Structure formats: C-alpha cells, structure tokens
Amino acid sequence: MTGTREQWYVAVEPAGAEILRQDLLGRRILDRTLRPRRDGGRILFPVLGPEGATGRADFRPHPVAEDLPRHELVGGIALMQGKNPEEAHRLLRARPGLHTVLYPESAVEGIYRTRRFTVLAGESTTRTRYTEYGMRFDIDLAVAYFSARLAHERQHIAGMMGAGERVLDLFAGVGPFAIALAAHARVVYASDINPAAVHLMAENIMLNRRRNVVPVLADAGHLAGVLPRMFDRIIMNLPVSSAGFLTSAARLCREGGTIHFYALQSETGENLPLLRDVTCGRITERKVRSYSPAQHHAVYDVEMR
C-alpha cells in the first residue's frame, strides 16, 4: 500500500476490539500515530514493539490532528476547560461521536459529590452511555461523580483479585469499581450516600448483568454497625476526604484482607503515619496520575494486621 508504513500489530476479532484498545492505551503501547485496520475477520492495532505482537504489517497515518480545545471525554459528553461556546461547537463537529459539551461550574462539592455544569454545544443533557473494557454505564455528571480517569486503576486492582473474594465499595458512585470486580469476586457490597448514584448503579448492575453485586444506600461511616468484618478487599476512593473513613474499614476488612486507600497528596508517602495508626501489615503506595502542579493521586495498597 503506498503512503503506509509497516508495523508491529495485535490482532483481534472484532467483538473483543474496544477492550483490546483500551489495554494497550493503558499499557502504553498503542501506536497512535498509526490508524488500526481490518484485516478478513480481523482488527489490527498497531503497537510500539514486538512484546505480544501477532506480527508485522503496513498501515495508513492518522491525519494530522487538529488543534482542538482542552477537554476530557466521558462518553458522548465534553468537558472543556474554558467557557467558550464558539469552541465548544467546533469541538462538537470535529468528534462525531460527540451529542454534548460541557463547562464545569464548580468543583466536586457536597456530601453528593455533584458538579454544576453549563451547556456550551450540542443536546441539553448531562446524561451518557460510557463503555470501559466491555462494560456499559449509563452516567449522569450532574447527579453523580463520575471519573472515567481510573479505567485502567480498576482493571489493575481487578487483576490482584483471588478467586472468590467478599468486596466492600465504601464510595461506589454509579458503580464502575464494583462492576468491574464482581466478575472476580464472590460478592460485591457497594455503597454511596448519594441516592441518585445508587439508583444509577443498580441499573448499571443490570445493564452488566452482574448477579452478586448488592447496592447499598448508607453512609460510610456507619457500615461497621452495620456489617460483619468479613471483607478480603475494601475500596475507599474518596481522595479528598478517606481518612475520616479509615477506622470504619479498619473494622469491617478481615484480618489479612486488604485496603485500597486513594488519597490526594503534596508529597510521596504523606498519609504513612495515618495508616500505620490501623495495621501493622505490609503498605505499597503508587501513583495513580497528576492532579494539578502540586499534588498528584495516590494509592496505598494496605494488608490489615
């Protein structure tokens, strides 16, 4: 083929191509300058080296991007970083897969989790259809927080899962952790104070045909007189404010079971001390992604002992 150039490539069938692109996107070696092509039965993408490839082949350029506006897609919705209409139209026409784009108001704020959002383009609506490897939720950003962010962080805690496990979401929102869990786990606990999310969630429970995830309306700290200390994995991803939640975990994981504790944070290492006053088992901390110049997203995986 003239004007292609030959490549690594990893071949699926077409049914498995959304969640093949997405782990190679979370791996870091999708080759993007490269457009993914059929080939019989086949898609074809195209990747940085030999690691895992199927083989070689020839394939087209993307065209050059243009320069779009600063934004973050959350199914069909936009959200830009500026106020600016006459953008926001151009946004819309250049991404087909588009019908919404939004311009935050405020921050995360309430008890809720809400955001205020304007409509600079496209349906008055802040309702969509997500997709996230193989999975479907319906999500509303002005209802219930919603990070599409930590796709591939709820795929690598899927990943240390043994089979069998009891699981408690202690922030669940519209159930993305608990969803993306339950194929691995026994049973699934996952709660929010928030109604409107967890009416959400238990269509998402439908919608993925999960069976063993049970929806919960209650807030977080009142779980431990509620439900047995029968957890091998607890979920806490409230970063800002998780720590006010830590000794309600602490009672409801087992012993040897496991806390993923999601924190914001200035300095590596910052929310040791807080920890260690819970367990003294093993704590591995990573990073999750940057959050602004100063702090960035962070993890501590915690053994309970």
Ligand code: SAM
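By rigid core we mean the largest C-alpha set that fits within 1.5 Å across both forms. Computed from a prediction, not measured in an experiment: that's the story for all the values here. Numbering follows the first chain given and starts at 1. First, how it differs from the form predicted in complex with this ligand.
- Shown in the overlay between the two forms, fitted on the rigid core, is a CA shift at L25 of 2 Å or greater.
- Core-superposed comparison between the two forms: the C-alpha position of A294 differs by less than 2 Å.
- For R254, the Cα coordinates differ by under 2 angstroms between the two forms after the core has been superposed.
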Contents of the next structure:
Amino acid sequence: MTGTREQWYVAVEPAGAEILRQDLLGRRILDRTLRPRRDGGRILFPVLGPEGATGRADFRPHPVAEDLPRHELVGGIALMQGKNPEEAHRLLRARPGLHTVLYPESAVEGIYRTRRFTVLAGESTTRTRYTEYGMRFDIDLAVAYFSARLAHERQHIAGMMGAGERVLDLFAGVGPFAIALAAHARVVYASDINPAAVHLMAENIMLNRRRNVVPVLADAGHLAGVLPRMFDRIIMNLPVSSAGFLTSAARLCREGGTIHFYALQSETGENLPLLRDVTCGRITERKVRSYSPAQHHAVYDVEMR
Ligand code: SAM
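Got the form predicted alone; any chance of the form predicted in complex with this ligand too?
Below is the whole assembly, all chains and molecules, this chain first.
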C-alpha cells in the first residue's frame, strides 16, 4: 500500500475493540500516529513494540493529527491548550466526533475541583457523553470534576478485587471509579460533597444499569459516624487534600481491607510518614501518571492491620 507504514499490531474481535483500545492507551503502547484498521473480521491496533503483538502489518497514518493544535479529548469535547478560536474551528472541522472546543480559563479549583471554561467553537455546552471500557458517563466539566486520565487506573483497581467486596468511594465525583468497580463488587457506596456531581452520578448509575451503587451526598469526613466499619476497599481520590480524611477512612475499613490513597507529590515516598502515622499494615506505592514537570500522581495501596 502506498502512503502506509509497517508497524506491530494487536488483533481483536470488534466486540472487544474499545476495551483493547483503552487498555493500549492506558499502557501508552498504542501507536497514535497510525489509524487502526479492519482485517477480515478483526480490528488491528498498531502498537509501539513487539511485546504482546500479534504480528506486523501496514497502516495508514492519521491524516491531520500532527498539525492540529494541542488538545485533550473528553467525549465530544476537546480541551485546547491555547485560546485561539480560529484554531478551535479548524480542530472542530478536522475531528468529526467533536461537538465543542473549550479553553480552560482556570486550573482545577475549589472544594468541587472544577475548572472555568470559555467555549471557543461548536455548541455552547460543557456537557458531553464519554465512553470508557464499555461504560458510558454523562459529564459536565463546568459543574463536576471529571478526568479521563485515570481510566487505566480504575481498571487496575478492578483487577485487584476479590469476589463480593464492599467498596467505599469517598470522593466519587460523577462515579467513574464507583461504576467501574461495581461490576466486581457486592456493593459500592459512593459519596461526594458536590450536589451536581451526585446528580450526574445517579444518572450514570442508571445509564450503566448498576444496581449495587449507593450515591451519597455527604462530606466524606462525616461518614465514619454514620456507616459501619465494613469496607473491604476504600478509594480516596482527592489528591490535594485526602490526608485530612485518612483517620475517617481508617475507621471505615475492616481489618485486612485496603485503602487506595491518591496524592500529588514531588518525590517518591513523600506521603509514607503520614500513612504510617495513621495506619499500620503493608503499604505499596505506585506512580499513576506524570502531572507536571515537578509533580506526579501517586497511589498508596494500604493494607489495613
Ligand atoms: N473520583 C472522581 C474521579 O476520579 O473522577 C472524582 C475525583 S475529584 C479529584 C474529587 C472529588 O471530591 C470532587 O468531585 C469533589 O466534589 C469531592 N470532594 C471534595 N471534598 C469533599 C468532601 N469533603 N467530601 C466528599 N467529597 C468531596
């Protein structure tokens, strides 16, 4: 084929294509310069190396990707790094799945961890539908926190679960952890202090037909006085200020259960002294992703004793 490039690939049946794509993206091995293609009844995804690959094949490059302005996709919305309406319109024309291009006017801020946006092109909305590993989420970026960057991490936690666990997601947002983990859990309690987030979470629970997720509008700090110490697994994804809720989480986690404590940090092990103060048991630290040149997003898996 002319205009093609040979690359390693992983082949999959169409029904498993989206799950594989997300997995390859999460492991950062999808070759995003090339377009996946059909081959008979299978979809071939180009990957960056031979490890786990099915073979080699020719792929066409993505036609315009390299000269588009820098952006991040969340469902039908693109978040652009520069505030340039002309470039935003060009982006909108080049990507058929987009309905809106936004520019974030602020960093993630406030207790609800949201950002302020300007609409640069397309529909005047901050709401969209996002798909992750076959699950669907209605999100509204202006009123409730959402990040697609933890998609792989959610699957990683799901993979650690045993049968019939009771899970508590203390800072659940619109429900991506809670809904992903519910597929493997007996029950998931999912709390958030932001009414708009809990409202969207309730919609997402229905959208994904989960019958074992309990949305709770509450301050996580109050839950230890209300819920029993019964949880096998507790998710604490409030990276800048989880520390203040660690004592409450420890009171809600059963002996032998696990707390996943997420933090933004500059150095490996930065949060170990704090965790050792409040909890005892085995602690495993993992880097989830880079956040900025100076900081990374880490998770500490704390087995409670
Ligand atoms: N876990 C979700 C996700 O991965 O998309 C959301 C994480 S977001 C970083 C943190 C969430 O914690 C926000 O939705 C915010 O409203 C919520 N939050 C902040 N303080 C809280 C508190 N004291 N109690 C419960 N939720 C809180």
